[in-house]
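Here we start with a single chain on its own, the form predicted alone, put down as structure tokens.
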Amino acid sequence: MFTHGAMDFFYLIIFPGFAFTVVAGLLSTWVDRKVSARIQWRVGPPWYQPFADVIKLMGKESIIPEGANRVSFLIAPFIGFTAVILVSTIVWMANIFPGASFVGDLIVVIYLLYLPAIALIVAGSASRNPFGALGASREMNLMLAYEAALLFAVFTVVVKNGGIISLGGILGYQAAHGAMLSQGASCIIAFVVTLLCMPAKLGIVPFDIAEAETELIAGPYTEYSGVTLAIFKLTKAMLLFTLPIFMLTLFAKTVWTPWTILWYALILVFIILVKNVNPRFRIDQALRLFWLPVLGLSLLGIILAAVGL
């Protein structure tokens, strides 16, 4: 018989929270890598590449470049890394036991997502480097754009719901009169801001703006190695993972399902799609579709959702 803390320690640290995320966020990694090698007429990596790429950078020196903020520089990568572990852990058991879930998880996990990018920005002005630097405030100046769209579509949900900010609430409500999706024309222009903003908060082409190898050589990157730069490579491939399942919470009815596996399959290949036929966006480009049409289509949603449509 498991204790409450063994138990505890078992959804944070095995399934919903660490092992789990990290394990099904590297093969997401590796299902976009093979699908972009295949488009790309290339024969692309085995199913184990990811893991082995953490699993080497694990055992490389991280340096720390001289002059650079210390203590930062290298709490930096675990920000993000924590955050994202949290975000699983919540989202799953949100889904596993709803009656659990506590008031207020939803507006949690919201702050919690915001943590990825400000760790990057954190990372980015510790490291002393200008590019590191540059690519700092890129970040910033993106996440403020692409936030904003998306908070109000999240609200969206709150809105139509009756004013439930309870991610089991919101799963129980679509229990009882369907999915979020279904719910009217408020819903479905809420989700296609979500799936909008997802690239730019994965920070994947044609977002990856603050990164911009060709540019920056790696942005916040630029100084990382060794463990560091491996928990910035497991953070993003855990959000890969993590970011549809909470979309999936919010618009389409519970994650227990057959039909989970298909729309996030769904999800993955829209990304892929949008990494792969796209350039990359100038930083006024990208602030100027998130803070013009995709802010407006978001505002119409939850205009929309206030008169019950």
Second form
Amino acid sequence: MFTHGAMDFFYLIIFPGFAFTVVAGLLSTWVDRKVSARIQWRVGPPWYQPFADVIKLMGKESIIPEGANRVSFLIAPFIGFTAVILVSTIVWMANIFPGASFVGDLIVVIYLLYLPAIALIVAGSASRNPFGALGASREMNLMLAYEAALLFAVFTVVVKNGGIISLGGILGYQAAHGAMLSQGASCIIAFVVTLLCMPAKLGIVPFDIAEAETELIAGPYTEYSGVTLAIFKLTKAMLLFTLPIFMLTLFAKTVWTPWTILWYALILVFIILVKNVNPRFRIDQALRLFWLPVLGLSLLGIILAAVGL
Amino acid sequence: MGNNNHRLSGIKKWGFKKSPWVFHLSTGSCNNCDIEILDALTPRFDLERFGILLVGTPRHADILLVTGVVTVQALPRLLHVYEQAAKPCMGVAIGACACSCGIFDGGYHVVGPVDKIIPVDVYIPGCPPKPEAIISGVVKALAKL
Ligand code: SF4
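Write the structure block of the form predicted together with its partner chain for the protein whose form predicted alone appears above.
Time for the whole complex; same chain goes first.
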């Protein structure tokens, strides 16, 4: 995928990787906060607000609580952070140079996307805080709830296109046969399932069960301050940008076109609207929701794909 | 205890000024000042315009809003919360009680005003102060940076 050192560095740090994802992610969190403010009949923060938050957190003291496991406490934020940077780089590179992607990078991306949630679980358990531990256990339950449905939805695409498991291959297939979304009922169902799972994966409102600031203070983030908290905020912001881009790569032909901005804005507005008109689910309600209707829907999708619809 | 001296410069100062997260702590108030803080955080005043957010844990806080006299029971908790807060962290005393013990001065349960225990940067008088006064107090605290 990469050719030589200097370009690797550029791809990973500047364009599709770190810097680009951070800026795009922070701007998306601003859109989130601004639109939420408008829905609540407020003015809302200025565009640089998420940047100011991160800069301020970088300048503050980072405390390691007494009795916490120092190593895991400090490593946890960086696990999710690096994973999201890698996902963003792999997905964008596959879009820009479809021929250069490696076989099975779809699987790699799916595994890397587990890591932000695992980082939260590690963080909550390492911080020696009852709220953190509760948040970690809830995050674990939530992961068990949505991952199965999400996985089946992604594999509907694989079944539909005849077993191609590289992003470049999927993009090539879509370039030849049209976007996955226009290929029949199974892919539309899969897309709807991914849309339903996205707030859970991102940890925002109907499914911010792990963070739940009204019951758990801040869940796994409770003991984090300064730089470590800033890394968590960045991870969340970057995921808000990267996850929809990954879904668009799978379903909407390619993201290397100006139309992506429109598509991405639509998905973002959908997430924000869901966030603003719904209360938080209890963990058992979320589990039931994902294991019965949503998982059923995604199984239906994969069966339809297998019979060729 | 005397006043803090937080001197920040450059981009750090900008970040701190544009994104003060507040933590709200009652050390023995009659609850009236707390209600006024909540009023100040409602959509009517929309403090998120200035980046002010209410956070649930002192680890994330940049400003501690303390209301009420410090009672014997609240003393260790106040110290604990102040030590837990990530520095730089400013203290704001809200209401006559927090500034000078107010009507509870001399009570058997009273340890003293807030500035006897933790450094206080801004005093907001009133019983209770209006939301506008609280906002203006926080602005003054930020101007001290
Ligand atoms: S200042 Fe007045 S309103 Fe505020 S806590 Fe004291 S008595 Fe209550």
